[in-house]
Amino acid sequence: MKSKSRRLSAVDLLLIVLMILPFVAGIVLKVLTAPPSEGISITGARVYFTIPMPIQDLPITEAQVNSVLVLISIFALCLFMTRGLKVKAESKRQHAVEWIVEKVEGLVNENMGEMFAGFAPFIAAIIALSALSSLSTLMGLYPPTSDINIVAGWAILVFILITYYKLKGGLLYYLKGFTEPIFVMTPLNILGEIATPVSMAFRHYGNVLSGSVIAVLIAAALQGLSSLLLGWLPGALGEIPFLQIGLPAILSVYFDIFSGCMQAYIFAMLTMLNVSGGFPEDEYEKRKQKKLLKKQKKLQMNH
């Protein structure tokens, strides 16, 4: 039993290392590839290299690499949290897992209904990926959520799901929806359909990016103000940005932690509401009944 528990502890330790290692690798990669800069610098994701493609070259950026590192860390976290589960919860780890599952399932049932109960893992994945991507900035990494390409990819995936469930009512019913309430509204309805993924992407990206930019600008301003007001102090004391102590950390709590987690929650909520709201349940049930009646008629004719 002792050797078994030691073996389990070793695996747990390995998974913890696997959770941390991607972020360490990202920090090392950033340090090794960061170009020398002076003063304040606000730039997009760094391009590491470009893969030649037939139509358009594919750049591999800092945001893409960090997004993969976040995924690896989440995968290791899931393996760590779900190890050694039993029918009756005995460990704090299993209690935490059950609490997370109950909360996510309750969130999905409340906003989407019991019919979409299977969406709980997907919504949990969206929240974890978005929140951890935004929080990676606390370790000095470029947050993937500050890149419109990353967030737009998520929005396109959600848009495909929305369209898929709208088509559950039939292609003709879906197309008819663009002509309501009157046929003249068709162009506006089409624009409204396209605006869904665009608004989801830019809302998430804009809030995360603006928070990072504001935090950097305030930190730079405090550094200059500190040099202006306290630069008269003798020796090295005059070079210490005293006014930067405290306030940037408080701003980071809001912009990096609260705002990042809030945007993850909002993106998940929009996903749930758009998917369930676009699903024509009544029309879907009618189609099911028609298909069932056709099958019954065929069976009767065969007999």
The other form holds:
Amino acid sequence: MKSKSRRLSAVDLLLIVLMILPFVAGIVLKVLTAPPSEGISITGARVYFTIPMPIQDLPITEAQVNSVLVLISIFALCLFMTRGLKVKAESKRQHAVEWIVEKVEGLVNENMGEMFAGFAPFIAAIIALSALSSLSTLMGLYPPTSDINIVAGWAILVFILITYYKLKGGLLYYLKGFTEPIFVMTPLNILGEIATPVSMAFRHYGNVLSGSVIAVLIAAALQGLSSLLLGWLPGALGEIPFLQIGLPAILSVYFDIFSGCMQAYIFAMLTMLNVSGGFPEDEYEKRKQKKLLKKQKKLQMNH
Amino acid sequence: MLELAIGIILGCCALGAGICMGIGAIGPGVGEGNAVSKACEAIGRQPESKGAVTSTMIMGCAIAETTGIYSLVIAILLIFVAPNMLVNVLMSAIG
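Output the structure of the form predicted in complex with its partner chain; the preceding block shows the form predicted alone.
Once more the chain from above appears, this time first in line as the rest of the complex follows.
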């Protein structure tokens, strides 16, 4: 029994390969298409190719490709983790999966309440996608979250969810919510409504981007410093930037690992709070009971 | 004359970015300092609630950072995007 659970089957190996392969493919794609560059530059996502479209050409950028690669990797990870589940947990893998699911469900229950228990998979997906996207910069890939288009897409999705759950209280109640506390506040309320997705997108994107910009600036500074201090070394030794070894990694612990995971958590947290905070529970219950009453009356009329 | 105009555009973009980041960093700095000081007080009063206070504080700090991030985004736009755009506008105006 024990030896069986330890051994990896062929499918497991295949899934592990499928987990790692997207990142390798991303690195290869980046190396192949990288233009010869001099020194250090800060640019946006590189455009791999453009698809001609009737109104405007659709550029396929590095960020889009990398986010799809991360998606494939997460998909393989999920398949790998949930393979061979049993009613009573035996393998380490299943214990880990159960721990993750319990944690996420606890988080959702704590912040959104029983009514939104179905949101747990969505929240887990947001956290995994965002964290892994930010962490992919550790492998030298362009992090998809430092492109505003990707994060704005997620924020718009969350905005649609918020509006959908606000509309559950009825269209009139939703429109009336804009004129509170007095009708003069209507423009400000509309602005506040739009500001939610904008601020979510900008917060996530700005944090990741600032990390990469600071990393590039520090690397450039260290290169200059090492050529100034160690330039007297003979031959090719003087051209190697020794100070660049190791020092940027310390910064990367904060800017890439901590900040990336933190922003994923905050994005998920704000999603939960906004969706459950905007939901008009009392009004929804009232409407539900009214509908029930109407149905009962109709049934009595028919009889 | 054209060089002077382009020089003014570049200089003003750089100045604007610096001022934007400098002033924009004051608010989040003060706010996060307040948050951390209150969290320290709370932990001092009730050491057993350290975990909950710390996680809430980090969350609050990250949200208080937002305005600073806005100014950072504007500064980055001013440095990397605005000069090109403004010079193009100038060129097309001259013809």
